[in-house]
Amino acid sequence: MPVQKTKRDFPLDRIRNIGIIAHIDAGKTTTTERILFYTGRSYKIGNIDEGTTVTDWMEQERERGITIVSAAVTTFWTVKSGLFEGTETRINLIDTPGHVDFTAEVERSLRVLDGAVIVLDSSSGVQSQTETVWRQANKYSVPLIAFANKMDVVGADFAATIQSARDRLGANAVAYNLPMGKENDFKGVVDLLTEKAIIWEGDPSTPLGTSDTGAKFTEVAIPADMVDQVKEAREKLVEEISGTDDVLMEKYLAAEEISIDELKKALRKAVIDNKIVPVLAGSSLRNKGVQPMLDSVVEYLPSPQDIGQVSGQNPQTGEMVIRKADPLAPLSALAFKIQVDPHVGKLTYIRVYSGTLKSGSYVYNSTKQIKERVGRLLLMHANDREEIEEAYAGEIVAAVGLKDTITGDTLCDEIAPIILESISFPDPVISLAIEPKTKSDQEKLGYALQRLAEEDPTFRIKSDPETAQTIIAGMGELQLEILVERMRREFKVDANVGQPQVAYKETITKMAEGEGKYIRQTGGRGQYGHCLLRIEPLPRGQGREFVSEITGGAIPREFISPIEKGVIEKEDTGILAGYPLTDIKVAVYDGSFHDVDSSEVAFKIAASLGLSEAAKKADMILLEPIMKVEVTTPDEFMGDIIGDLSSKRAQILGSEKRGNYTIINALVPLAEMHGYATALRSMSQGRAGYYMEADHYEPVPAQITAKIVESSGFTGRVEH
């Protein structure tokens, strides 16, 4: 398809970027689909099914039907009645994954995102990954809709959806608007505030042009048989959105009449200010809903001026400096997504928040303090690119030809610099060895690898040197095959895989001291390095902390820093069994040095010496991904399966009835599950299917650890 030109002289009140986001299977990339058509951006409906998805673009996503990048495409959209009638507006979209592997395409997106639309399925309601997206949203506070799709599915129930989002959200769902039937009689919806009853016919695929929207839609009376319903759930909404606004409310309370105008003010302030979740209606692939959602986008999603503006710290003085949404103020931008485009090179996904960023201009990376050049700039459309001269607040635009910036570099005027706060992702819960099939192979494989990590902040790195293997992680087993395909298919290497392997960490219980002495002499100047460290355990999930305790000048300060790498090298390789160390806080609080043989080769191995002596007097353990499974079953299998995810020492968090399935909730330990498809399908005659996803690490039971060390052979000697 053919880039079309894009406006580009659009007020930031008239733009809106916003993100789909779901439970994988919900419908986003089919939601997306629907808009791009309606708007016009194609002209044929894209089929996951066929392959002719316009954000679906990879050969993977393809083949799979699945979600594996984020996409970005620009399209319009007018809505014709209401706040924003008659006026166009301009819509960011972007379709991410839904699938756990690929969480940090979601994390980035909403980092950068003003609004999204949340896809539930009616059928299922709020489903696991539902509640991860959720926190992610709210994370980063992104205002969001609802889309309760599939209301033309077997056991489609719109009332539990919005119940399901309340009680396993926390959410201040309510319903927008009213089906009209469900599963095959679902035909149209009733707008509440509006009380106007729509319902879509004829042939969808029409091309555009034969109507305004390419699927005819018709306003008809409500069913009487709905009047009563509707009446409820108009008064219902009503009552939520007085609730957010004072003036409202008295006027409620007085029994006065409310305009519609008035109503959908306030509820555009409720739903900016994460107070109200309005619940559409519809059916993505029956192409039904998709326009009063679209409509919904403009009226109560922000646009950039609503953000307003943005907060970030200055990296010269510490202080929190503010930045608005305006073309004119000093620039400030986030770089968000790396992409290795075969055609272009390196892409950087930019989101800008003030000012204009120019094409050919030099802007300044805060974050690694360095300068950069930004040879073009495109729009895109999912794999589809558009030139541009300039970018201005407000706009998702891509950059080719910074070299050094990476996800999470904040972009700025050197003159007034600023550091956004930057994106944070979860660590690697699975790992495989990879080696080259060929020596041709073997220069190609470290390019490879280092472009698949630049894209995905999840995916991590490293080589073995007790085996001198190239180890590989990341967040599940699809995410490492689909890498380990594209290395094949882009790259054009070919690499002999090893079974996936667990990530365990490893962490201390005690507070330990430790000394490490480096003294090399051997003619001419010699070497010498001495330090006391101090380690002490953390809370789970908190990471890892160096401090400096050194007064007095027992050790001059410019050999602090090499210490800390040494410590940082040492947890990076462990101690136990080859794992990196978490949790632990080393602080470097005595030591001593020699005025000719001190430097800082020397201190970085005493601190590794240090660290070892100490973490082997802290009672060291190994702890391990713990996953949140769920399990969605017929009732007959409950029983088995439950024995045996309870031999896997699951907890079972409990269950509950969908429909006619039982959904089962577990903890399961990783290092428990491998092969658990096939042996589910087995247990259910291939009618239970189950979701995964990282939840916390907790400590490997005693026994388990010993063979875990005994099998590693890990020595833990330090390499001099």
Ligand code: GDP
Second form
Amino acid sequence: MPVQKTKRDFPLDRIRNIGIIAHIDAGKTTTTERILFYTGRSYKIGNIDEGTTVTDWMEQERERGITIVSAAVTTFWTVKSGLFEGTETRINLIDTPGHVDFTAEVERSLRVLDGAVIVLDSSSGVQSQTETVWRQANKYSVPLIAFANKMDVVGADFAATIQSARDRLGANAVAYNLPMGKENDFKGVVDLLTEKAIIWEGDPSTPLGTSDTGAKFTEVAIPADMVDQVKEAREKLVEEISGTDDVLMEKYLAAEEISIDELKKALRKAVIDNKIVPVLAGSSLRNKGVQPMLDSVVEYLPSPQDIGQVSGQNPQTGEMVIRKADPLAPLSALAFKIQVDPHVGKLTYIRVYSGTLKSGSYVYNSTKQIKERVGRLLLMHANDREEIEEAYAGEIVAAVGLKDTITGDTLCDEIAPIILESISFPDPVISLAIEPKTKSDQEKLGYALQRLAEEDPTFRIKSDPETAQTIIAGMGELQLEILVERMRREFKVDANVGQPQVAYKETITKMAEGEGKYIRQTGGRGQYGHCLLRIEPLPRGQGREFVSEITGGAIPREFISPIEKGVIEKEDTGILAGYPLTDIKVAVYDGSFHDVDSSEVAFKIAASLGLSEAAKKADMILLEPIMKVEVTTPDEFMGDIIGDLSSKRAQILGSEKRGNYTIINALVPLAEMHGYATALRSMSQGRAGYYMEADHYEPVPAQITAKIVESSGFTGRVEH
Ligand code: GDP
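One more: the block was the form predicted on its own; return the form predicted in complex with the named molecule.
So here's everything in the complex, that chain up top.
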């Protein structure tokens, strides 16, 4: 009998596709590194250079100490006791970026995860960006467990961290274990369900890979002074778990014994249903608490089987269709990351939702409506790659050889097409002009930008027809800086880079009408386009709308679409100061035509003229991005920082005290935040930090608008 060449070596319930999400500096990188260290099959002691982390292999990321690329790494973990006792589980760890400039990357990775570990900083609790990632996780109903990291840091407070998760995130966060000691005396944890205490030994300051890593732990008796505290916390946990399960609730109320297995099963269900977030204490840096967290990943976070199915749209009929997480079902898979690997070239990371993806086969890219050949399929381990023949429903793989597939595309069977829910990305708020230095740079520039845009859909490229410059736009200065650096480094493109520019938008404040006429009739075939447009403001954030109210044939049908094109082009170019128009509805309601001279071009031009005329009568204004800013500072600098923010047109929302620090929350126009990192450093002797993200758009004050309009060179520009 022929040997079956490939088989599913891990049943679906022994797979966890998880991510680590966190506020920057909470310890996501360190925690990820520890996980890979404990789980990786081939991640040997001594192989790791200090300062190198596996998921952070890009040179730049290491320098900046932040993770900007979400790679997926396959690891294995065996739980020694409990629900999944003794069987190896495959954990696919999808790295999520920590910096908020890359929230689209966070969203994209959340889309393909089944569960996540949210790393909290026990010394500062829940911070603003934690709220952001939490909201994003909620949007996709990602089940979570929380890891209260940095228990060894001065000011660490486990109970306060849980409380802040409850208060600020509205999460049903409950202690799953308790820390033994804190700050310098943090030694280990007590598991509340099993009532077992463990401590970690070894020199906690020893870096990984050099000698004793402190990975070993020993079971000890619960310290006498913690017995009551453990009892109380266990009671609370059992009560919360019972509250989610009718059978357990009855037993609980009748004061009957509930077995640990029963509690674990119910907790597993409660976590998967987003009803409870168990919180575990630890210190990644000191190698404490990581293994129990991994046990919880296996025991409480869902497998693809628990998720069950994915829904999408049939591109032919528009109907909703469902695919079961079954290797025999038709293929459906989502490309969630493109990455250039230094050894094998371009890798496309794919989550397979249903069916089986085979190496060497053809698949259908339903987003682009093209066929693509899958070359090799790879499982990416911490420090090597494993070639596989097939990837089954529920798994995450990297494919080599896909040419045109980009982030967000669906791959499927051509005979059973499906488009998986697309990922929505925010509009960019900041842009930069770049000019290649030489002719050869010019040629490489386009290619480089194209590649970078494939990886990051929040990154947009356009060319400015006025100046022939290339403009790149994104979600923050840091994101653009990194992209420019990567362009230099990876693609060897030398370019002059302009100052970051705020992405203003233009809009109107009242209804107006305009007439657009483009008539040239001097000898030969002429031009004739004529239309009447009405514009009106739409509520903030609605974008644009175009309608035709032509019914009586004043303008023949075939010219309506050129009119729409003319309108859109003008809306893109801008009228007041060269920024795109938004929140506007345009209706074409009348016009005229000429049998011979009318053409698509003539109507397009007429529409653009008509829109300009209408807009100028509609009291145009500029909108600017307003950032949500959170500054964390030692108390002594608070006055200066608030004073400075006030001079930046900030609206101070309030401040909160957290340990020795104060957190100031404010809304500040992005235009005022240029160079803030440096300013804040000098105001606080380098001790304050800040974080910001785009919140909404608001009208720019009149005097400032006047200045922007003036410097844009758009005022009084002659329109034909
Ligand atoms: P990320 O920005 O969330 O990826 O955070 P990192 O893992 O880079 O950690 C940020 C800083 O906190 C680094 O200096 C780490 O060494 C430090 N750090 C991380 N975990 C711990 C911890 O458990 N205890 C202490 N004391 N420091 C930690």
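Residue numbers count along the first chain shown, from 1. Keep in mind it's a predicted model, so treat the numbers as computed, not measured. C-alpha atoms forming the largest set that superposes within 1.5 Å between two forms make up the rigid core.
- Fitting the two forms on the rigid core leaves the C-alpha of Ser81 displaced by under 2 angstroms between the two forms.
- After superposing the rigid core, the Cα of Gly394 is displaced by less than 2 Å between the two forms.
- Core-superposed comparison between the two forms: the C-alpha position of Pro556 differs by no less than 2 Å.
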